[in-house]
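A single chain comes next, written as structure tokens; it is the form predicted on its own.
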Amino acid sequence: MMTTNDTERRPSVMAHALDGLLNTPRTEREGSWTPEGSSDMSDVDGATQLRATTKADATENRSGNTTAIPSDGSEDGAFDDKRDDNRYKKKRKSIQVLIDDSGKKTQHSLTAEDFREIMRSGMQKEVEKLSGKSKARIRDLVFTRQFTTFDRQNPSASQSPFHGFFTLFWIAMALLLTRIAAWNYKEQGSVFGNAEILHLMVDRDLFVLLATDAAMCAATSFGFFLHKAIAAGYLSWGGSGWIIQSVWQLFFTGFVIFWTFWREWPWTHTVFVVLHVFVLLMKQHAYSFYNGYLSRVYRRRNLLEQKLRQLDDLNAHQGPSPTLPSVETLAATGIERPNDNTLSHRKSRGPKYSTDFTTEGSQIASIGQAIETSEPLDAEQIQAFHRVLTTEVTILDEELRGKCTTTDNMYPNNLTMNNFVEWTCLPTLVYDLEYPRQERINWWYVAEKAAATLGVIWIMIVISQAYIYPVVIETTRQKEAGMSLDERWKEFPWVVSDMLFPMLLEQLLSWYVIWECLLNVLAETTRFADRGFYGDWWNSVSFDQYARDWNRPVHNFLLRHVYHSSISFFHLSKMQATFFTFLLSAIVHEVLMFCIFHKVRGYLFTFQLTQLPLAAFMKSRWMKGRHTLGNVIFWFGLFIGPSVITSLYLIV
């Protein structure tokens, strides 16, 4: 315990101790579970990935809600009173913590070692900030047991005040297909009228489209091979691997865009071969990146290993050694007490994935090189040396097994071709070694979702088919028929007018169709119980929530390997990657734009990069505390946009 004079000699630390009871994120939702212990941030792909502790660990932090910040191993002489203990083990053990959230109560005891622990954490980290150390802790994905929000296994669905609406919507939706056919066979003598779209999908390369696809989806495997011979020491991540993977990626990606322009596919084909080589393109990103830095944790551990191998064979040298580091420098440095046992709060000393000891600078380089040159050690410089490599070791050891829950899934147990093809199934574009699972597959519920999946699409090619493209028919006839660009721009406000309702019945119905339909058939052949592919987008009041919000597969995605990454490879600032991240996106969406209508305007690029400006002043002051406004904004721009661009990629 803290005495009274403690508390008045350091109040900031007290005050920010308890601000991180108060702010600390939550990472679980309702209706959820997480995975036990806490967590710590390792470097992966000059990203950070989220490291999950053993059971031991969580144990250890017993409050639910608590976030703990792990320790460096360094002590405070406030904690270690011996008569501050003992005075303080006379009164209660535990008290008893009533946290209410979201109308949930539950009960939580707390008892002295977690409250030691949470003082501790707090205080370290307001030291670390006031001598200018701390460091900023981005939080990966942690993958929970979650429904979507439209899912009727979701229980916040059906008790939803606005599920009315849902039902509603189908509705309207099932009325105006009636409308169509109706003036279809009106028309046409037909309820499906000359159906142009339907035939431009099957009637042309129908086969060769599938082939396509299944020979894409084989040719991923390459990471896997490449993996497979960088763990039998063919070659390194960091030598040559990842050039190679990079250079794969590239060609992969270059060939199929090629491929699609040599068969002079139509949009339809084009649209699905191009959207599905870049959910292919990231998800081997993901598989071969966080590997690798698997495959250089796991070089450096048996590098380490072996020195401690080589040190139980030296002989202690007789008297003291003059060979550095010294037991006393290992004791100031904090890297070497003999008398703390708390491993997994302990940080790794040196790089997790160096390998090379005369670059490295580290302590840990320094012991390696004392034993690799066989230099004369005393009794106590080996039994420091030991107790510091298995430490090491041991920290490596969880790096390595991440979040699994056994070690069968651990680096390199992970690679093999069971796993990977599991891991190209699944709904998620971040790999990992384990996720949650559920016990059964529902086959009512697939069989229900690959139903709405083509019910979906059939509704959305009847609205394109009737309201969609006879505008497009007729604004391309009008640029064959040589009508000049001023014609064609007075008639880009009617263009716009005609598109705007049946363009955003169609980015509402796409958007549904793959992360509410599509994903969950995908989550339950695999039994993925993380079905959080989205959030509530619809209620964003800045576009930089929603671009967080309405595909989170892409958006965590983009989180760990390209924001990250940016940040610890490229160095660049939080500002910096933020830019980086959007002007990614956007070169993306526009080599789609490319790809379906033969030329590049940018329109949609601009577009993509408006919104950071836009996200900007949605956080000025100007629009603080006005959320319905900001909602108004975001629903204005996603209204016109869709019409607007699409009407520009026409006429011009």
Second form
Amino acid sequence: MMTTNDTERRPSVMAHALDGLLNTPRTEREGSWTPEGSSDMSDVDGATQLRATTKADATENRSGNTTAIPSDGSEDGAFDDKRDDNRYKKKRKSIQVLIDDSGKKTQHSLTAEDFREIMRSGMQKEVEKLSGKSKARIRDLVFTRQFTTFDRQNPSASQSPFHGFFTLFWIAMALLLTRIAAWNYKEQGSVFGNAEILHLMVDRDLFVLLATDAAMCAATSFGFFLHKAIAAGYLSWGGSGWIIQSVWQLFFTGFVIFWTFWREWPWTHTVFVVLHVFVLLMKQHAYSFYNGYLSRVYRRRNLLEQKLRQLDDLNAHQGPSPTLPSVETLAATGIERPNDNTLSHRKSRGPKYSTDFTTEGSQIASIGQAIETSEPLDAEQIQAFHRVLTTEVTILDEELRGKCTTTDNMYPNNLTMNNFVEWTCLPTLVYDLEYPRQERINWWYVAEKAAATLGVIWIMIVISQAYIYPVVIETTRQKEAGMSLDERWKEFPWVVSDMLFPMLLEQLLSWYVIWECLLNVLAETTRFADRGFYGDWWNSVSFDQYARDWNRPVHNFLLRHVYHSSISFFHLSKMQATFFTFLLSAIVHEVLMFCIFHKVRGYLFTFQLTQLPLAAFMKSRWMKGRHTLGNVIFWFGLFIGPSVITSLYLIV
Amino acid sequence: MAESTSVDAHTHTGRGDHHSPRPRKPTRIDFLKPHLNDESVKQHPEAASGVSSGRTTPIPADAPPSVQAASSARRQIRAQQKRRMFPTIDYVNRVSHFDPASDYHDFRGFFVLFWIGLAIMVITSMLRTVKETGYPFQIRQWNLFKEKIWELGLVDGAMVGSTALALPLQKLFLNGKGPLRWSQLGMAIQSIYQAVWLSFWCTYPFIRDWSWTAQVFFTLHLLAIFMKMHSYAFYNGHLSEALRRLNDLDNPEKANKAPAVRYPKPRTHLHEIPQSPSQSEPDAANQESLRQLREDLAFELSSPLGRVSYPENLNLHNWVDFIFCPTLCYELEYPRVAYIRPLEVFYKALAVFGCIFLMVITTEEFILPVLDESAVALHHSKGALDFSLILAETIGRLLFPFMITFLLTFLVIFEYILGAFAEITRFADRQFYADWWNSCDWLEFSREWNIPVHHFFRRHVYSASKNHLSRPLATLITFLISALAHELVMGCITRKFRGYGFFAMMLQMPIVMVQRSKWVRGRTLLNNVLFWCSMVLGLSMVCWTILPFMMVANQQQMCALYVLV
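One more: the block was the form predicted on its own; return the form predicted together with the partner chain.
Starting with the chain above, the whole complex follows.
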């Protein structure tokens, strides 16, 4: 599209070039609509194909579902296309006429030049969108339809050649339980033993716990009402909204933690409430900050629309136009780097949520200012400005629409109680206007997974009762008996070795119960179709891979709201942002430890931060290609980590 | 042993590229049916017509070129589908399930976890022993191991060496005149030699009073070598007969023109077996059928990969190579990998010693103390109820170590020892086991967990006996022989032949019955759970049967795991 100098001299050629210019954006435009629709579709289709091999009964509703949404989307896209097409056809005609008119005047070479520049920037946006650059913008996380790895609905798991060992594992668990029961019977005369842990869990404050939990969930609606107020225009997110929300979040977390201390809850209560409070904290944060962003986009869009209306009211200034300073500078910036696509593009684009044209300094801002000061504009300029503004409004609209397949859930419409309650129940921490959903709920599956949840929790209680509790009691007894620190240090290796295997089991089981059972129950009851709650972290060759894979919801949250936000908000480099993310996660874990043990020691904090150099080491050239060795180191760390940390907290 | 679902190797899938283990078995036999039908459709008419008219109507010499071309094309296609007379095992380049190069690495992390768990277990138990006794470990079995180790080595060498007699015998049968040919005296001579050989080496350790570890090792090795010798001798004997007939065909008037006898493939059903021997030889011994017979025999004499043909293989080098190859079925030629990876051999050897070390430690730490305690407790027990309670508790405590030992035994034999030998001999077919852990019943398990022995039984016992006997009888004989071999190993440990192994095998029958019932059939997961349960049951049965002997003989052993399963 870069026309050379001599084309500018010859009006007919230029007209042709402009015609081409106008045509091409249109084709790009076309491309930019359909691929988006089709890419979503192909995503979904890919998921269906993947699942096509699964059992017939499982696929039936699934495939029906997956075909339903893309057909919606494509229809919608087609409709949009047609509408746009009509609009553009009209405009194209008028422009061609216009240029044929004024083509003879040489003065217009300049205006034509900057006009083209404006067009080019608009075009590049389209190109970028087409090539997926703007798709990869930071807030985007694509939700797909998938199953968890250990789910029997997942064909790759149920057909795995090693499935037999999975069976063996659960049979071994059953045998272990039987053995413990027999042992209890022999020693204590009852198969349940003394069941101290169970008593710890249910004896005190159980209903207070439940009430607290309910109150916590209810309190999260603060963000909802705040956003209602913002949408109604009482506040602005960019001004005071985000500060209010941040203060509230801080207060919320702090108060609940204080509450656990004040009620002197046993550690089981504390762990449950503190974990839940962190989940709710992340949920609130995601909800408020995403909607806050949308609210700013929404305001800008409204502003631009207002400017468009103003532009429509303007009368074209006839005759030789006094060249506008704003347009001239605009042209100059364009001419400065006519070949540097990305840079000139970056400059021209401007932020998506700015509502103050005086400080923004982009083309759109200068246009906006020009309209505001109602400077005399000739017809061509008005036309060009109109076009740019329309494009911008369309882009903003699209931003507001997010990944919705329909427009009725666009930004201000999504602020309903219904949507908020649903969001609170969904097993994800990344807020989006729409998620892939299942057609219906399979209640048998819910029952199965719920039973699995209870069963695994029971196994965990039994194991901790039988193997961890005695060790803990023994160490606290030693401490109370007044053993010196040195003497207790001598006991340290034995405490660790006693806890190694039960702790590993507890760790694996608690991971399994949360990410495989509980989240699947939640997902099934809310018809949430993206079950990518974890990756194959057991194959990790480094700790950063593990950190990414074992807890996908939190990882996605951290990626979107901590890592990328810290890059864009605090202007950190990637390295710094990574460090900041790790630091935050380590602090949160340490807070949890503080709540459990009521003391700040920083062991877990230190261990977590050593993961950073370790991850760097794993990526170094000594470890490159040695996947087995990396996996061995990873498992070794995971094996001894929990028991060493627990023993440290217990002993020192 | 009828429908083998375990191995589906076709040579035409091409050499050179590795075949990974298949994802998972087709759970229902129906899936195999179309395949069977295809096979029968393909072979039935061919076999039937092959007898009477030599498969094709002869083409006159002055036939138009088009007819001749069509005929030769048909012949080429037939040649591609040609089947050997002797039942064959298709050897293909394959890697095992746990090989890093295998396609299935979704859950590899848990394999690593298994090893790390074992390593940590051993380290902590060592630390504990250091704390208590001052030594990292006190191996009470050490004397057991080093006792008569030199004698064991020498005798083992002599045992293997003595099988070399099969080679001169084969040369004799190849050139021998009169009754000294395989089909007349040869088979008898070889069988007698094998019987003498087997009984001599079996009784040797009993006479010399070896320790049970040495004895178990020796007996297992003995059985393996015996199978190798049998396979070598009988396959070569069959080939010598084929060669004789081929040479006889040079004078067509006197020669025996009975069509080449085909052993049925184990997978084909009885009704599909061509009734070849009963049919009389064709009256009109026309050129075409002669040519066909010659082709068949020549095909039989050449190796599957086509680089060696029969008498050339009767040399010492080939024999030594076969002894070292990790297979029990003799073939003229096996697929080989291009070169030996010394590092791989080193790792496998390391893994073998590591596994044995782990097994010893597990025994030392988790099995022997339990046995000692329960021996004392049993000694003081009063009444049958008390006795059985103590026994049950002991079994409960032993199950986990037993399971670990069992898995380790499996890995050390089938992944590491056989893998190391395969690497040394560049043997390319590494599928020594299929995914038995997914199996749903014991028949399937017996097919899958030890593929070399399964192949041997299929080729030399089942197929050979099936030619003369009905299918159920052939199956029964196969099982009997297998049970006898197991009983022999059990006997080495307990020093008594009481038929416990046999009894345990019969114990599986009710489970098989349950699994065959219509409620359970087809439910893979349930079947797999049942299988593992019965495996655990089997292990506890081993405890049960061995326990009294341990008390009496004050011996320490659990390696009977080799055996029952």
